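In structure tokens, the next block holds one chain alone, the form predicted on its own.
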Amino acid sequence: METYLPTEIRLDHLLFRFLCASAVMTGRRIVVFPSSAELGPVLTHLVTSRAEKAITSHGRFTLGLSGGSLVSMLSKELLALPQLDCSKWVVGFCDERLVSFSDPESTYGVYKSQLFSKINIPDSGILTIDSSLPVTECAEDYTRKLKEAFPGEDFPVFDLLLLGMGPDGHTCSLFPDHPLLEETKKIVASISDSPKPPPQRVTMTLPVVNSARCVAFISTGGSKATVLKEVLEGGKASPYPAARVVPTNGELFWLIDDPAAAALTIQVERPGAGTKL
């Protein structure tokens, strides 16, 4: 016998099913935490679980890193794991500033001091730029290194990319209204006119980002709230680079805190303690 529900309940139920179906179709999960303190352990489990899966599947784990607040969060949480084994990890950088590795602006330099020097990742597993080269040659050199690390692939397929988003909606070193957003052939591109200093950088292009098996944005703080709403709710019309990250055959996570999520009106996940992705 069919049960009939009141119209309002049926509509709410249909809306819920539509939102769930949309989430599955887009492969996007938006997970909101009270603060970065709760976000950190879940991010760490995402990294280690994808590492285990990748090593079981194809013998290594390829990880693309971004800078900013992610460095300290990731370093703190990973170093707290008693039996962390990174001997089969291959790490690259989603973008890098063209400065010496001793410069505080060097993403590799900060990771080396806070994380790489304290884990058993081999030097051969860390793909860095050659900061002594002019920016265009630096991008070409880094492209060669990625091609060698990912032989036979038109675009490198990373197991996991960890991205941030600036208050202007940029990600990697892909900025709003910049011609690099339309790049379709290069793996790594150079940029000499970054609106955010330092001006010279190299960056993965969108085809590489969208080729990844899994992409996770980590975005925290109230300064991101307005742009985050536009990125996540603006659809294809959104002008922000972060909105263009839509993995072709991979997972997409947005891990954010309450201040960053303050303006959102769409369905989000609010996990409990011990949540694993």
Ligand SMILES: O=C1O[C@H](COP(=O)(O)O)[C@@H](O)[C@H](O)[C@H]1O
The other form holds:
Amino acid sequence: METYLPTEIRLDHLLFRFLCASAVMTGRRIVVFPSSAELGPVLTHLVTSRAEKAITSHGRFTLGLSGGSLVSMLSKELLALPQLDCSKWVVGFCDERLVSFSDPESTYGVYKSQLFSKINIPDSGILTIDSSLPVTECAEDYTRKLKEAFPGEDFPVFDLLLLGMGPDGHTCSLFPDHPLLEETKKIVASISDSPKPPPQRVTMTLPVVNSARCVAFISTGGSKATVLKEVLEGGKASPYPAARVVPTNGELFWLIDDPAAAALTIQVERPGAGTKL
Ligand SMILES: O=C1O[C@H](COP(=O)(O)O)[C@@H](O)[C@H](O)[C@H]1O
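Return the structure block for the form predicted in complex with this ligand; the form predicted on its own was the one displayed.
Now the full complex is given, and it begins with the chain already shown.
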């Protein structure tokens, strides 16, 4: 039996269903903002909306964080929210550099000083590497921590992964032409020859990234424009690690600014004020 709805609500409902369907059909949404000032609030909406959905459905929100330019943008935006309850968050790192936590290159270290120390996330909800271990043992130790945090899952299924992309097309610590791109069994891999310093890192593998319920790339600045065109318009044959991120059952967002989008010729979304994902 069809429920009666006023015309405007039926149209909204149809539009909503259309947008959902087109997102599924295209498999990804590329959303371009004039600058990171407009991108930031939409990113926080994505985080808080997926957190609410996850906590309602399974009692916690599992979030994978990347380093680099994302750290300060995300920290600033989350801390600007009037209310942020992170008591049910479990945070892991999409990749981490093998340096001491006090080193400015430590992704955990910078999140700790810019974000974790200012929110109510419990220490037990932050899955860190043991930076005192040699790199292969560090990856094994981090694998064990993820397996404990995601019991019964062959590959951990994160509610949301926030990824960056370097100007060479790398994401996490998965670099172009590196054998780690072919990894199919490990959850976490070590790398000792990262072309971007520091050379020793641990990284989630592509099977983990592609198992997530939602993956969002945040990419800003003109230095990303050339590679972004290759990644987003290069088709299935694109050799760039970022192009290999295609969640099997999850959502994929590319949140980018105008300078990063400068070379794109494909259709993108240009949201207005108050856009929510
Ligand atoms: O080295 C890294 O780089 C990427 C990209 O960083 P960005 O500063 O160009 O946004 C980052 O996503 C990754 O976590 C980090 O280890």
